[in-house]
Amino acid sequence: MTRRFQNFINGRCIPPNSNDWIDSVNPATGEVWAQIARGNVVDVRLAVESAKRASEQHDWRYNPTYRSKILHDIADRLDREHQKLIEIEINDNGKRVREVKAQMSGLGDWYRHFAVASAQMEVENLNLNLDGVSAYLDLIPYGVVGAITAWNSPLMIAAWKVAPALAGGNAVVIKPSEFASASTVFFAELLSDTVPDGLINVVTGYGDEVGTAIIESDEVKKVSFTGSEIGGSRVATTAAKHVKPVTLELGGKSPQIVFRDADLENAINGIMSGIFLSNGQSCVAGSRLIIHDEIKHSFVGRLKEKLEQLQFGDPLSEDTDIGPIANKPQFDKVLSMIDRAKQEGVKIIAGGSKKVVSGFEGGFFVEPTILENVSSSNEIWRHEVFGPVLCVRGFSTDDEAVSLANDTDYGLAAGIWSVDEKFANKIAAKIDAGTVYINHYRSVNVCAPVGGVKKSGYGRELGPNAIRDFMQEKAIWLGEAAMPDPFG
């Protein structure tokens, strides 16, 4: 029988207001697996009714060390039981074991993180420089915050959203992607007798019935979306008129610059980690490789060489290295716009087809590849694939090898490989991204943030400031003297 995931509303599972069910699809074997909700805003106005009330309670409010001890208590969980989360996840979305292995293992820390800063969270003076009176700087939860994620890292994703809100005194409503949101479902009734009702609630479903009625719900007060830039225009534009903020994580086009002094063999390991590591479904994938002409046609010699001997498979297995894209419509987005690239004159160097694994050939599996002689008018250099797709430019100049790179709508991520640091840091100033990796690439951490500019959206998630996003700055002014009077 196929497994069916409800909607978790109010501490339980609720089946959907429509009694209506979405297929969820296993892209290793493009059958379907099991079946999630087809939420509406009936379910909608639940789920927010019941975040409210949980937010409004005065111990969850007002007291962040209550706040910290329920988000270490959810670490703790998610520290005994985050095995439960992993094959689920691979199934929704096909994503190697190896890699959910290592993101649910360190699920937990996330929260933890947010625990201890709770806990930390202390009233900021103000300094006024004005006689007779004081200020404090205080801070305030929006209440009901809205969380919509991604199908690529589910519940990463998610804990980016929900840990700092959190912490911040919210309640949330999440709204995972209709392609991979058993997971999401599954970590909230996990942590069922954990968290106190309403804190976290899933409603699943599309984005047009679902996220818009979360959107546009007047108790939802502030949204934290991540998805592409379609999805997050339209998020911009429904918000805009109910005057609500927003933090929208976007798309990218990153570009990866090789300078003819970098270390090769790191540079290839970066490449390698930047585009063809979860297949290219990586928001900040290196899609576009920017290279010295003097070291291009060896470098792309040993990357090709690199590819040719991963292996294609299973994603529950060790051994595999490229498992299947996460989902059908993404899995046709790829080919398609690699077909598009070869009418266009672009020549394939490696990959570029659609790959049949024996055992597996119901699954969404393609040909990680190497695109040359792509030039800067070809839909392939403008536009996110989300996919295993590597578009390969030479230069001659710094000035060129920058002017490349931010050759783009998109400002997300960018690599620089030199092994002169001043100089890589000189160049990474003239980078139009949100964050600049040297001589490393594609790594995260709670400490930093992660946002974008232009195309690939505003606001930050992590960082410093991580749970201030997910609340209001309210000025307390003290009187320290008398008031004159004013017409005296």
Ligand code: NDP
Given for the second form:
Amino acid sequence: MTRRFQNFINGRCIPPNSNDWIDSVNPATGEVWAQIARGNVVDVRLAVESAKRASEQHDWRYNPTYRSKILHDIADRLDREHQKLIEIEINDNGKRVREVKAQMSGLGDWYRHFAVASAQMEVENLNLNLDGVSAYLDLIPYGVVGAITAWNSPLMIAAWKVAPALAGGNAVVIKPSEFASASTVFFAELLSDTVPDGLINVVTGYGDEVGTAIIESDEVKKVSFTGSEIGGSRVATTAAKHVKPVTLELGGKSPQIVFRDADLENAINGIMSGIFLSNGQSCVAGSRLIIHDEIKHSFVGRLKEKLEQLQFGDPLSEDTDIGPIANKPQFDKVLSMIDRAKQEGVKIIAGGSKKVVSGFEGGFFVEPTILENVSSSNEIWRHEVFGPVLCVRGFSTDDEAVSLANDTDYGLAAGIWSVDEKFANKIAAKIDAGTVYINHYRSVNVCAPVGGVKKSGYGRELGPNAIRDFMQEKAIWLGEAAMPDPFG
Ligand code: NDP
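Output the form predicted in complex with the ligand next; the form predicted on its own has already been displayed.
Zooming out: every chain and molecule, the one shown earlier first.
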């Protein structure tokens, strides 16, 4: 019988109110490997009620030391048992085992960081510069927070929301993507005897059913969303109707600029990692290569040679370099965008088609693709593919490089490759993006904020203000002298 993943509410697994299930397809085989609950507004109501009760517990709401202990326990548990999550995640979204192992083995660290940060939170005195009165800043939890996540790295994305939200004294209701929900449900189940009931709830299902119900719930006071620009815009519209704050972590069309003086071997590794390592299914995918005309031809030739050496195959195998695209709609989207690019006259330098992999004929494999003759009006230059597709354009002046880099509605990340650090920093200052990497690409760290400008969203995750993003500021004023008679 097909394995079923139920909702996780108030510390236990619960079948969906609808009694309806959604097939989860293994993208390497194209076959159903599990089913997830099709949640609805009733399941969301239960989850929110349970989260509300948990968030109101005195110790949880007012005691950062207690919260710190629970977060440490979560981190320790994940350190010991993260292996159990690896295969589930791969069955769900086809990510390569080497990548998933690295993500899962580091999962506990996200929680540990916020365990420490929670214990270190201090009252901040406000410098009013007034006689007879002082003030301090109190930070109060929202209570119940909604976390809506994408399918590419479900547990890492969830950690960036759940860990700081818990550290700030909230309880969460998570809605993972319908295409990759199983690992999030299993994660909550795994922690069921570590985390007090109700602090972490998971309701699976469709965005317009479960996601909307979470955002519309009066008791959910804040929503943190990771997903597409279209999804984010809808979420923000619904949230606005309810006067509810949202953090939006959306897509990108991130440029990588390679200058003539770059260490080319280093740059090649950075470009390959940026766009082909996760099949381009990374929010910071470096999907636009902007390279000096004098080195463009040879650089692209070397990229092509590298691509020819990559091994397609089973994402569960350590030898595999390229696994499948994570789900059928995304597979279709990538191929249709490549097709439309061809029709618009864009030149295919490498790849450009689906790939049939022996033993995995039903899988959603796409050849890593390099495109030239791209212009600013081409859809493939303007819109996020979220697939292994690299657009290449040349430049001759520094100003042209900057203008091409900023020639996008998005602004999530960018890469700059030049051995002249001072020059690279000057260019970095001119790039519209939430993150700029110089002679490096794609790393994330709990201390560095993640987020975008323009249509890549607003608000930040991680970084120094991560917990504060899940708390509200309250100014407490203390009168230290008698109030004067106002009419005296
Ligand atoms: P989607 O926007 O399609 O979905 C994201 C999540 O939102 C899913 O759980 C989805 O549910 C839900 N959702 C969709 N519409 C609504 C709605 N109207 N109301 C409430 N919830 C809704 O994005 P994808 O899952 O396709 O993820 C890929 C995108 O995520 C890419 O654009 C990528 O760049 C971005 N991303 C951004 C990151 C960042 O940090 N900036 C990190 C990772 C990815 P459903 O199950 O129905 O799909």
